[in-house]
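One chain comes next, on its own, written out as structure tokens in the form predicted on its own.
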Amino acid sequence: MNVNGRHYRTIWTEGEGEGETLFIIDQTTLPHEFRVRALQSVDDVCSAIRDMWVRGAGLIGATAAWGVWIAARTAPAGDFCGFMTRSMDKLRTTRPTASNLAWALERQKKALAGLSGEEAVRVARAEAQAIADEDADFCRRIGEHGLSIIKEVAERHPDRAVNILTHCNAGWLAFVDYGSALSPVYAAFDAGIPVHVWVDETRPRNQGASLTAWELSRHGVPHDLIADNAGGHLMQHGMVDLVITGADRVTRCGDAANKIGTYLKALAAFDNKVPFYVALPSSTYDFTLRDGVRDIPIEERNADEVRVVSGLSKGGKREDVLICPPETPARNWAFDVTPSRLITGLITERGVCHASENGILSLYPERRNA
């Protein structure tokens, strides 16, 4: 995506050799400030993931992969294996729900087996770059496959824009580039298809309001910000043609974990016969799980994310504001699980499939015995 006349990925390196440095876009300062951060240690990478300077399934995985490269660069010569093991364990525990993080660490672990020193650094860098490039390519292909769905709706309604509702941020900022749920939207917009996006605010961290709206505005895509609970009303009145969300983990049977509130959108879509799609790259699948509601771990985050909101004051100063009585406690589950029966289809880099074990395995037959 272009920002201020420059094309950015969400994570990249600059420089060469020992001076090569890893950079990210700090998403906690958007939409009011575009800030780039350098990550120079494993602790920096852990903070970036845990404190949500980076977020989104694909980007979390890519960041963890680059974190392994940083670990290899900074490992003490006399304790390489021990340091790498401890570093990967620290990275693995930063966020529990998204499967991409563990997937990326396992790829690095296999690539580095038996290696140390400069050879390990070289291999870790190559694998991190491969994971990042693959993530961007898969998301681009998700856009191509999702474009056909939007085209079909547009052909049925040639007199108006296609109205798409999304929840949270599953765009360019959630991956290395392009995004998952927003990739078809960008592909359709770039192809000249009139589209309009209903952007859920996405409490409690407001990623829809701060990130999705920012992305869409930079790309010029027509959109409106709505309260989280407005989606059902819009569907009842025929104002939503389809829902597309991302996912943080999808089971082999098609249950999908995504930002809290996604399940309610799926229920409303099902009741109003609105197609509900989940867009994801293959790195988001967890083929070891069958029952998402029972088995997917759901992260519970700091209660202050619910109790406090952040924004710009009238004077243009960023401020945090308490929105409840000081003594009121809060609970903050970050994700919920949408059962496969409520999902119309999964949009992946290999195509669109039914949200079922047979549907998924039709695209990924090599994972049948996983």
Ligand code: MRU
Contents of the next structure:
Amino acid sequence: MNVNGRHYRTIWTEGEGEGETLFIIDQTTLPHEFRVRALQSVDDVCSAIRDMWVRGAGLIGATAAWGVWIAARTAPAGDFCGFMTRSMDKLRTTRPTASNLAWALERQKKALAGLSGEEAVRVARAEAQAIADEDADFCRRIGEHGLSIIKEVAERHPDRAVNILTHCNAGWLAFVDYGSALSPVYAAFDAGIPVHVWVDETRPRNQGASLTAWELSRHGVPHDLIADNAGGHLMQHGMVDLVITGADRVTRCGDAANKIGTYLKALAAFDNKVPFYVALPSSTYDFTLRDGVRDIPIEERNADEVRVVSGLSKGGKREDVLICPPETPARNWAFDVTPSRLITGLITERGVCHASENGILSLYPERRNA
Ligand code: MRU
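Switch from the form predicted on its own to the form predicted together with the ligand and print that structure.
Whole complex next, starting from this chain.
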């Protein structure tokens, strides 16, 4: 996507040979400052994922894949296998909920089996690039498939914009490019279909306010930021045509883990007969799980993300502000699970399917025995 007239992916390398360096966009300073950072070591990559300089399921996976390349380049000659195993273990434990992380590491592990030294560096680089390119390509295709859903609403309401509600950030910042939930929005906007997005602020880290609103502004897509609790009211008053969210892990039966608060939106959508879609690339499925509420691990993060809000002061300085009595404890679950029965459909790179085992396997028949 374009930032200040330049095309950016969220992760890329510059330079060649030993001078080649991995870069990311630091998402913790957005929307107020656009900052690019270099990642030089496996510890840098782990911090980038854990501290959410990069975040979002697809981007976490791609970053971990590039982290394996960095591990291969920096592994000591006498302990290549041990170093690689420890590095992959460190990367795996940075964040527990998104499937894409373990998926990307598994791909790298298979690609590197039996290799070491220069050959391993070359193969790890090629695999990381392939994972990143595939992520961008799959997200572009999600946009094409989701476009037909938006088009269909637009045809029924030619007199006004299509109102889409989204939660958190599942735009290009959450992937390598394009995004999942926002990819159909960009495709519709670029096709000249009038769209308008209700952007949930998404407490506690406010990815909607800081990232989704920023992305949509850069692209010129009309949107309004709303308090997290406003969605149900808007749905009751016919102000939402569709909800589209991303996902961090989806079970083989269609239960979807996504940013905390998504489940409440799905309940409100169900009650108001508003179609609720989840957009995801295949790297987000976990075909080993059936019951998402019971089995998807939910990350619990630092309580200060709930107690402290950061933003720009009137003087233009970034500040952290405590919003509760200093002695008040908090709990901070980062994700929740929306059961498949509340999901109208899954928008994937292979098309749109019913959120059920049969629906998913109709698009991914090769996973029947996975
Ligand atoms: O904690 P984050 O910001 O990494 O959470 C991920 C998300 O942004 C959302 O849950 C998103 O909708 C799915 S990731 C494509």
